[in-house]
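The form predicted on its own is given below as one chain in structure tokens.
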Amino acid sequence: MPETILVEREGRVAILTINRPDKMNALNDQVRNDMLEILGQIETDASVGVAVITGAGEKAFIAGADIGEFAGRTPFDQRHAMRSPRIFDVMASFPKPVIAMINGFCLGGGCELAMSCDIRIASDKARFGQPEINLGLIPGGGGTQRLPRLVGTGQAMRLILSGDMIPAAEAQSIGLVEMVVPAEELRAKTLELANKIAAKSPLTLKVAKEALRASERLSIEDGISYERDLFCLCFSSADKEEGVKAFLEKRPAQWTGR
């Protein structure tokens, strides 16, 4: 495994730690490429049910992009650097659940990566923001699109146009994160939820996530129709038969992912 990303396993949960604590875990090209490689491995690994993303050290989840890479770049250079596949989009469309375990500063590209995850759990010491405006830039990892979908246009305007940072409690109050826990409990609480999710049918998790993500792009009428189709599709799976049988027999289900 590359040194920029540390990979741990706890049961069916893979914990991916961006390992640049001396740079506040800033995203550079190497980190992005290494993360893409590891996600590709996890996607095809049937023993992994959930991925957790975090940053090394106690100061930062990801403090943003590595600004040093911006110096001297032309628009053509930057467009090449932002070619697909992009880590933000791969994370958002990843077929398995992804949880951001936010242990500190979550800024710029780091906030955008967290928003690409399915669930965000933050330490009470974490701080959030999109400070690109202070560099004469705008968010470039999906922030202008994902942030208003999470917190509403007004709050997104406030954060992106001011470049201000907000504490974890405020981030939760506006809908940017789902849970805030004491820093010393962050790992335990995150893994508690991750393991609970990983114990479900992997096939059904994939279908449920697809239905939920569809709500971001479909009208309510089209979304409900799509949900109905996916619900009926579940009736073709062995896991649906096992789940119903286990419920009726009052025992835990034994999922096969088929």
Given for the second form:
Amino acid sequence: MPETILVEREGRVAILTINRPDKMNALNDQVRNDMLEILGQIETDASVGVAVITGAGEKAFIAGADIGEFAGRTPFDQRHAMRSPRIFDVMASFPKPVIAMINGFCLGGGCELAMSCDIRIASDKARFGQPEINLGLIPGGGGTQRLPRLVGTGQAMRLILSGDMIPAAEAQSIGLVEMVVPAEELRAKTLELANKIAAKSPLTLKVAKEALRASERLSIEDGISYERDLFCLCFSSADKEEGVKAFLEKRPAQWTGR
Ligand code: COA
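Starting from the form predicted on its own, produce the coordinates for the form predicted together with ligand COA.
Now the complete complex, all chains and molecules, led by this one.
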């Protein structure tokens, strides 16, 4: 396992900790490559139901892309660094739920990575922002597209054009995070939700996530039609038979993921 990312297991939950606390867990090429490698491993590991992404130390989730790598880079170098597959897209389309456990500064590429996750849970000490404008840049990890989808165009304009940082409570009030909890409860509350989700049928979770992600690109008519197809597809699964049978027999379902 690479040292830039620590991997822990708790039941069916894999916790991935970006481990560059002295650099505020900034995303460099190494971290991005290692993250892709680990995501590839947990994608095929049937014992993992949910992934949680967090940052090492108490100060930062991720303070953005590693600014040190930008100095002197040509557009060609940068294009190569941003080649597919990109962690943001891999995470958004990952077949298992991914939760961002946001323990501190969540800036730039860090905020974009959090937005690529399915659910964001933040410590009350976390701070959010897209400060690229202060570097003569714009967000490059999907921020101009994912932020307005989460918080609306006006709030996204405010954050991206000003580069301002906002506290966790405000991030929640505009819809950038789903839950804010006291810092000392962050891990417990995140794992509580992660374990709850990981206990569901992995097959059905995958289909639910696919339907929800489709809502980001399809018209309402096409999305509802797609949902109907996926709903009916669930009728081919052993888990649908089991879920319905277990309800009728008043017992907990035993999922097999088939
Ligand atoms: N890239 C590279 N290094 C970073 C970094 C980043 N995005 N964010 C922080 N660091 C480094 C600092 O350079 C410093 O390294 P050093 O000790 O070797 O000098 C270390 O992390 C600690 O950061 P520091 O700035 O001293 O901490 P702070 O508490 O005063 O401020 C931040 C924290 C997050 C507000 C500040 O570091 C910051 O503004 N970071 C850049 C955020 C940003 O613009 N992100 C978008 C990038 S596109």
